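Only one chain is shown below, in structure tokens, and it's the form predicted on its own.
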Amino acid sequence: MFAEAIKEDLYSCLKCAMCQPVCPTYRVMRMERYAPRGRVQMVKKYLEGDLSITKSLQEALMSCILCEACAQACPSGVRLDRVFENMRMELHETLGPKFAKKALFAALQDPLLMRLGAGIARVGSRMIVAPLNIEWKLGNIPLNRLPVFNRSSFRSRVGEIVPAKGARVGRVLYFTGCATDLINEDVGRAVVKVLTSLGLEVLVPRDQVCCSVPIFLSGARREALPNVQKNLDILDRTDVDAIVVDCATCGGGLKKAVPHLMEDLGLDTEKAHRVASKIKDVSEVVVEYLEELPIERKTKESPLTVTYHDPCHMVRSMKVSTPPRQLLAAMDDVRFVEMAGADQCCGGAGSFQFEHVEISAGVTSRKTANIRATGAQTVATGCPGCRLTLTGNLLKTGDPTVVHTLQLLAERLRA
């Protein structure tokens, strides 16, 4: 099951430890088993027959956040992220997923089940958690800080074709992802408002499904294939200029992880690469038309102080860092302040924060300390998972609010 081409990377590791200072889990735990170098040696020993798959080995290898910082820092070019992704499949096939993961995978693979679960969660939040002000935590996040699900699917209400405002200058396909469709409709409205104001027609395929990154990065690579294939069929179009995402995880998955998945499983990658070539974060698209953006000029007497957090999948998988900052700089009434370690992981990493609570808390505490040091009133970012983590951990009086960069921009467009 382990891709032969990736096995070779294991013998390129020089054990130089250049990966350790950038690894968020090692910085918290300070143990070799939580460092990329240590994990590589465990994978190598397993493939050589000197280690068996056990719960202990699973815990050590699954404690990796898959932030890709180690792969970026490696002087030998070891594709550590792909090594660990392949090993996760070995773990999954041997030990199987826990019940909670099985339930999550089932929901992500079935849109109807996902929407049913979202509806139940919305009712529970409004009728139980909010009225009783329940302070229990899910991982490190208080229940009353979890987002409330949309009344109904964003895609079902926005329509499959949203016309451009004024003369049409282009057409984009909007891959909303699960978060915008079911939870963050405010982000979806902001994205559509900004894109259409630029003269872009926005196509929103109603039958798109979960990108399946949470499934196949957990090791369930084969289980993810139906969703992956369906999305590739929907997205492989010649009549759009770009495929736009507002979620770093979806973007990184479609641009990088899906082609790697297909390659590792020995499947045809042609369609995956065609789709990947058109994937763009929404900030990239907006920056291309920045001069035409109808931004309302506001006074700078009391500017809003904003800092920016780079989601791991955006800054490393998608290689997008500058465009969101350019958008913030274009707003007259925003004072942008760069935080220390802006591109370091926030500790959320999807379900990681609920499965590895102690490690996640240590990683997140570094990020929240860096945010507070800026004195910012608002944190902008481009990942719903990061927004969930930061909103759930910035709990002190005076802590900033957390928003998507496009929300700030949409608020400043002229009517």
Given for the second form:
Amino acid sequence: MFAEAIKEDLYSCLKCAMCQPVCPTYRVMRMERYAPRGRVQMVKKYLEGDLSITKSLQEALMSCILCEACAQACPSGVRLDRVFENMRMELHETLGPKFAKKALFAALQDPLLMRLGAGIARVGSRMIVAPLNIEWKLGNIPLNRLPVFNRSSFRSRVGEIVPAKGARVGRVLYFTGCATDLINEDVGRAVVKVLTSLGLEVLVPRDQVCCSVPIFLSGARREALPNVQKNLDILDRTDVDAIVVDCATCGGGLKKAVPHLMEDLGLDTEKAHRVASKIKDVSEVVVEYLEELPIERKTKESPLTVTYHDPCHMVRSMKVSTPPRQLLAAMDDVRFVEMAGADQCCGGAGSFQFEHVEISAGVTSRKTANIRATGAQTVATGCPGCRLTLTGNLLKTGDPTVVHTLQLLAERLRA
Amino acid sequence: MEDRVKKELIAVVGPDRATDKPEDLVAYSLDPHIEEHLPDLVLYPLSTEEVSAIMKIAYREGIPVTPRGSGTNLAGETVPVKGGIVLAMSKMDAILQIDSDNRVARVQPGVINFEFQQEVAKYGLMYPPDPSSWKMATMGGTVGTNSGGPKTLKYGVTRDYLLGLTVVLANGDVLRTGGLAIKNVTGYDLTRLICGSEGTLGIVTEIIVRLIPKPRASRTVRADFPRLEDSSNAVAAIIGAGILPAGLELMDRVVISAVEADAKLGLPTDVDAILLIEVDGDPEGLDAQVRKIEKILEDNKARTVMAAANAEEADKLWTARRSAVSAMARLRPNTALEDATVPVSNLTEMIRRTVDIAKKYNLQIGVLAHAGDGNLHPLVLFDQRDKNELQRVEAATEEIFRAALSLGGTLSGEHGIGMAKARFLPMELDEVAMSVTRRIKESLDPKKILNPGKFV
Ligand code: SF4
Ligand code: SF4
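The structure above corresponds to the form predicted on its own; please provide the structure of the form predicted in complex with its partner chain.
Below is the entire complex, every chain and molecule, led by the chain shown above.
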């Protein structure tokens, strides 16, 4: 099903190619098949009946990272992100997902299955990969660089209500996302520590489920609906000041893609918009308290050099780019260096890097080159996906480590 | 195209750099022009040798070949109207050499103009041709269309910076013109013959250009004119005073309103024209120039004159001009960007006639102009699905061309002829010129396989 309102956008395409130079896949491949204009025109011709759905058409559309750089650059206001989201649904409903993706979706849709999978993976990575020190790769990432899963679910351990430290000044809901829940509990702990020390009570509803962005952005929009609706029910409450995310993908999804999804499927969008209006990246919440941050005020002889990578879904879907930089600037012992092309995609994009290895490698190598040129010791970012990709590709000696911005902040809080 | 031939062609570059998949053919059937046509095959060569091998086969079999860079040209130059092969030069994108001592550079045709500019800037050098599409336009494409840009008035066009070319001819022969020497009068100027020929005489596979030292500073001034003719007079007076601005851009009333509605920059919507003037050179001399310009603008009844104090303010002033095309484009589904050009002294008259034509055909037309060279960019808005409107657009464009010619101007200042203006060519070129043009084409491309359906 292709939303009528979005079809109209196709007729606003001027074929001007202003979307072309910003497209990471085109920059690597230099073929129209991998350029936004080419892709948009394919969609148009498909809807007009001149092209039919084939594996090859699928490849052209699925090799797009959905980084939204094109939509931002388009002078004519073509909403390319929504064009592609709708087209992916068409592809998915005609061709179905690949087997590996089916398994992934099944896991993401079912918390129990996912925890089971995470457990197996944790054991597997400890017992098989680590001791052998093998140089096998998944996509472009060496297996021993893949993250180790949490011992158990972060959510199940942190508790559903974490009280504020000192006087309570507000209450936020923390949407942890799967990555923090199952892999990066270090980030989860940092987020909770910072928020509570600001005087915020943090609610962490245990029954929240996967944001399902990886499911519906691959075209399985209907399949994602149960999860999406369940989350909306949990998140739609009037007694919290904000819904905080630490993951750009969850954030961009809840803030933008979910309302779009509901609208395109002709469903009621009211609740989705209500929730969307409360979604904030954790850095946005923290900068509101910048003055009162209980942060160590000490300068160091040799400051830590840090650069920041803008996750696509944070800088474009959520339009958040200043707050994380403000946080870094507030740390006395951090020297912030801006990298060239900070808002350009890292090439990871979740499962994209495993399915389109060549393109992903090309996109990533630009990013890592820009990072290295800064000479930074640490890369801060706000997305577990980017963190995975960057960690897996910054492998040279002397390469920086990759962390979530909040981790750096948490380390610098006064006890 | 016969299967046998297709196989032979694909074998030249290998299957990874050849495609006849339906969706790829769609993607290469178009450029910003309204008409589209599917090719039979798209090839991505990497070297002069590969292009030559492809041309030999195409020549033997009489297959049309349309070369293409990024496909941002505005007159349908890269639409493969007769099918055949699209030669996508985008993968030949190496900067081969930048010789900063001699100020020359050698590049492959797929290099992006903007990226080249960034590279040479590292050596304190500049390559002046900078079409508005510079972020996506390829060097090969700018040679094919002899691109200009906002800096044309002071610095000239692509042609003025070409020292030599490697060109694969229709029969696969490789022609090398010019060389690394800045001065060269040996033989016919074949380099300039190829420049602007829109791929109808050969396929450019290597380009040698000259570079100039990058000006050390620049300053920007904006002036608002309640009356159009005052703005033109001011332009004439500035140039008359011996000042050659690096940019002299005009936005008319329609464009100003569109930009203001879209971007809310605080532009006055009750004036006929806004002029943006940029001068560059040594910082020491610029202040005096700016003062002179300010005086001229005031003498010519500008209502407000603003000189940017620093780069940041200058950037703010230019935002209006940069957002102009988008602001207009967002108003309606389709936008045609024309480029009729007249002698500077007729600029006001040409803008007036354009406004009248818009009224006559009930169309929204805004005018941007590189005012210093009389180069107009009427932006014509429409919806291509509305057949009646489309007809009115065609009639209006034709009338704009006629107006430009009757004012001593030309069909195209910088976009080229392509398919959009091919039928109007005889309006500008007389019998003799047309015949010479045809004979040049016939001697270089007797089988008419190079970008057929365009130009000649
Ligand atoms: S920038 Fe927008 S209008 Fe231009 S080709 Fe891309 S999608 Fe079409
Ligand atoms: S979303 Fe990103 S990868 Fe996809 S077409 Fe647009 S710019 Fe290219």
